[in-house]
Amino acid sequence: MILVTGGTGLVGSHLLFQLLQSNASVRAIYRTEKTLSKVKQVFSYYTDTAEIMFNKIEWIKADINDIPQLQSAFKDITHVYHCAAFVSFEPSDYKLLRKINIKGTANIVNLCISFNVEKLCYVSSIATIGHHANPELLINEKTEWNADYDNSIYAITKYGAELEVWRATQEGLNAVIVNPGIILGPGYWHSKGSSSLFHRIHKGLPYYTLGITGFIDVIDVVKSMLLLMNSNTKNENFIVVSENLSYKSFFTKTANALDVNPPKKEAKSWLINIVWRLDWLKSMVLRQPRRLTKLTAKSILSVKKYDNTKFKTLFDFQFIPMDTTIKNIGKMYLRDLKS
């Protein structure tokens, strides 16, 4: 039997759908009942039998930091897809990020060892990959992480989670790690994740930046996970990115797909630096969550180009073009907007 953590998230829900398509026996972890409706919504994008498929999943209510609950979830499990994570770039969330991303992952890999799980797939991020001083050089799996660099708290805790996975491989666990770029997929329009970008762009964005990063369709993330888990490959990590796009290009393509005006003005670095400082001041005075931190501001200005050659070569894999991804997700967003 297969166990999926984070089954109610963007990657987890799409993974569950693909696993059910292959008639796999699946158990999934959830924390609150209200999140289960998101899974049904995702299923409904791809099938008319969403309810039937959803009911094939054995759902276990558990927290990845509650060992007794997790022990029940691990009974008779042979393979684990660890998708659960907390995404935040707010410095005030650092302790929670460590608890979920690092300690939670340590719990998962320890139980994988205890229950003799055959293989684990961990969903990490390109945020844990190093970068070059020369932005034109492609970043690959061998590009070293620099702990002295001004890394985001999210990147730090995801890197810490990876270390837990690598530690477990030294203790006998077979594991693979995927490092996806910004994951694009439908159904989580009002979350803190990347799907919310479609909602924000539809509302109207006046500014763009010339920063560049990697993007990937959630369907390709899931396919890469399945390919790696069903292969003899073990104890390696893989960058999975479809294309490196500038934020200007992504915003423009998405705005066109949503039939709204694309941003027309470039947000220069001096403007971005003023905005994140004002946002910090506003959050301190009004006690509101940050919308733009210093490190997210730095990220959207940075040029980072990722190399997907390792994964593409191993499986002769063709990623979905971003134009196709953006158009498809745009249609789903507009359909949900009307319903």
Ligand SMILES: NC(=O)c1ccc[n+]([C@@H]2O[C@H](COP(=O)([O-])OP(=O)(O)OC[C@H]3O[C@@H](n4cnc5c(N)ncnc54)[C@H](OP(=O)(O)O)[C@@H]3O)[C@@H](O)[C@H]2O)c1
Contents of the next structure:
Amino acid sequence: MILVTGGTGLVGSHLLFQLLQSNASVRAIYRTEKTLSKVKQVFSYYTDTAEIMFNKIEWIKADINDIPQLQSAFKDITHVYHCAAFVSFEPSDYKLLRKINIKGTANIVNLCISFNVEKLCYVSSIATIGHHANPELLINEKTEWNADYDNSIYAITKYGAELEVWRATQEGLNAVIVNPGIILGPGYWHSKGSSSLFHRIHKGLPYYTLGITGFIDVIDVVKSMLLLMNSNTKNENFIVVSENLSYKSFFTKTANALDVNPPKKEAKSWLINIVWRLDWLKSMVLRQPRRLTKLTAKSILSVKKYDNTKFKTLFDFQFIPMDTTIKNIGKMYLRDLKS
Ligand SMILES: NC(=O)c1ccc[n+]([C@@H]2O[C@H](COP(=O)([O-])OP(=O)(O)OC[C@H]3O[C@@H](n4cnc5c(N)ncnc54)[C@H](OP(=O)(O)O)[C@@H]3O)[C@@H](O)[C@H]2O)c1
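Output the structure of the form predicted together with this ligand; the preceding block shows the form predicted alone.
Now the complete complex, all chains and molecules, led by this one.
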């Protein structure tokens, strides 16, 4: 039996759908009842029998920081897909990020070892991979993480989680790690995650930046996880990115898909540097969460291009082009808006 963590999230729900399509027996953990409806919503984008498919999942209430709950979830499990994580760039969330991403992953890998799980797939991020001083050089799996760099707190905790996975492989666990770029998929339009980009662009973004990063369709993330888990590959990590796009290009493609005006003005570094400081001041005075931190500002300005050759070559894989992904998700967003 297969165990999925983070099944109520963007990646996990799409993974559950694919696993059920192949008639696998699947158990998934959840924390609160209300998040389960999101899974049905995701299924309904792809099938008319969403409810029937949803009912095939064995749901167990468990937090990845609660070992007794997790122990019941691990009974009879042979394969684990660990997609659960906390995504935040808010400095005040650092302790919680460490608890969920590092300690939670340590709990998962420790239980994989004690329950003799055959293989684990961990969803990490390109945030855990280093970069070159020359932005034109492609970043690959061998580009080392630099602890002295201004890494985001999210990146630090995802890197810490990877260390837990590698530690477990030393103790005998078979594991693979995927490092996706920004994941685009439907259904979580009002979340804090990457799907909310469609909502924000639809509302109208005045500015773009010329920063560049890697993007991937959620369907390809899931396919890559399944291919790796069903292969003999173990104890390796893989960058999974379809294309490197500038934020200008991504915003423009998405605005066109949503039939709204694309942002016209470039947000230069001096402007972004003023905005994040003002945002910090506002958050101190009004005691509200930050919308733009120093490190997110840095990341939207930086040029980082990722090399997907390792994964593409191993499986002779063709990633979905971003134009196709953005058009498809744009249609789903507009359909949801009308309904
Ligand atoms: N989205 C991206 O652009 C992106 C890019 C690269 C890597 N990733 C990685 O991909 C993975 C999946 O991301 P996503 O976009 O699917 O995130 P998401 O939509 O925010 O889903 C996160 C999932 O983790 C669960 N979770 C959080 N804390 C938990 C805890 N303490 N115990 C149990 N479950 C917990 C959430 O459950 P609730 O529903 O109960 O909150 C939810 O199911 C994460 O590891 C993320 O770091 C994401």
